[in-house]
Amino acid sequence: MLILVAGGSGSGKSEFAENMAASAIGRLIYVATMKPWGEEGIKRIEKHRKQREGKGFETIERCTDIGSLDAEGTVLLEDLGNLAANEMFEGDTKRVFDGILELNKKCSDLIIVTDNVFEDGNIYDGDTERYIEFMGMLNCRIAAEADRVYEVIFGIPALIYSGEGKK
């Protein structure tokens, strides 16, 4: 099963996230995708790991090519946006959309955790602005091959597609 889980900064999607694969039966896979980036980067790793603490994840640190994972069981990969901007980096963008359905067909279940790119109103030039258009483009892809679709406002998840059984 495929969950894309969207919300913005500070929403609680990665809370609600590692809480709904905390709650499968069998292996727990987290993969970390974020590079630590000075102290602001430090801090919010070690408050994502104080949040899954005691939740049973192996956690596989992982900035780019996620689909030659050898992953079994149910993962959480923490998250879409670091990994696109990781690929960006390194220029291979092909490889996050293709990675991500190589790593869906090895595990039982695939969580993605994604931001919402468009909600700040402000319009950007650059490679800002190819990131903000490359995340909408895959997040809608992504959206199309998931089984759900959720976003968190507020702390709040609201299911917002449901497609199990589609295939």
The other form holds:
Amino acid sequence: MLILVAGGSGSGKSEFAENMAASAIGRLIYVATMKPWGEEGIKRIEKHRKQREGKGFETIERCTDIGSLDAEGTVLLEDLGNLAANEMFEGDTKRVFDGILELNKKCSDLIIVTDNVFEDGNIYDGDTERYIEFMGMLNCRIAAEADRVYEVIFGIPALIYSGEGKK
Amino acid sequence: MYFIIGGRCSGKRDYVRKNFGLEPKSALEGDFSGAIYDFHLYIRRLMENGGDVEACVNKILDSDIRVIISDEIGCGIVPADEFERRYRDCVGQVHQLLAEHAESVVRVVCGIGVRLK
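Provide the structure of the form predicted in complex with its partner chain, given the form predicted on its own shown above.
Let us now look at the entire complex, which starts with that chain.
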């Protein structure tokens, strides 16, 4: 089953996704996509590590090329925003969506956490604009493949699509 | 009239193509029939040119337009620039008016339509 969890910064989407993943039976893998940039990045990673402590995750750090991961059971990919940026700036953008489909074939459940970077009305420089367009395209394509899509708002998960068993 | 709202790149035009069978035209082209998109940019241009936003919006509401697509632009930091602040406020007010007059309001997230009204 493929599940997409979207939400803004601090919306509680990570915690929701982690708890959903942790309720599954069997192997539980956390794919961390963030590159630790500087002190703030390291602190952020530490916060997420603490948040999922004791929930039974094995952590795999993988910033690019997630399709080549060896995975099984339940996989939580956190998050799409970092993966997309890593592939865009020093990898291969094609590997993001294709990699998700590959990974989804290998595991029983894949849960992907993604961002809402689309509602501030700002116009940015070229790279950021391209990133926003790339993220929008990825969100739509993943949601179209997903069995369930949630949007988390103020810690409240709204199930906005459910098509379980469609595949 | 159906009002379709959502962040940029959220799949709004595809949603309208699939659900209404209409090809959305840019609101900046000035042909207000069928389905139009980028309504927020139309408001911005009106403001830049000193046009009467309220009168223009009311005229469009009185027409037989079927679908209006606009971007949510009000969920960021309040901008330091005075015009940018007025622009976001004004678009927010216009969106409220459109939502009030619409027979249905759909917010598109990740390409999925969530019916608000």
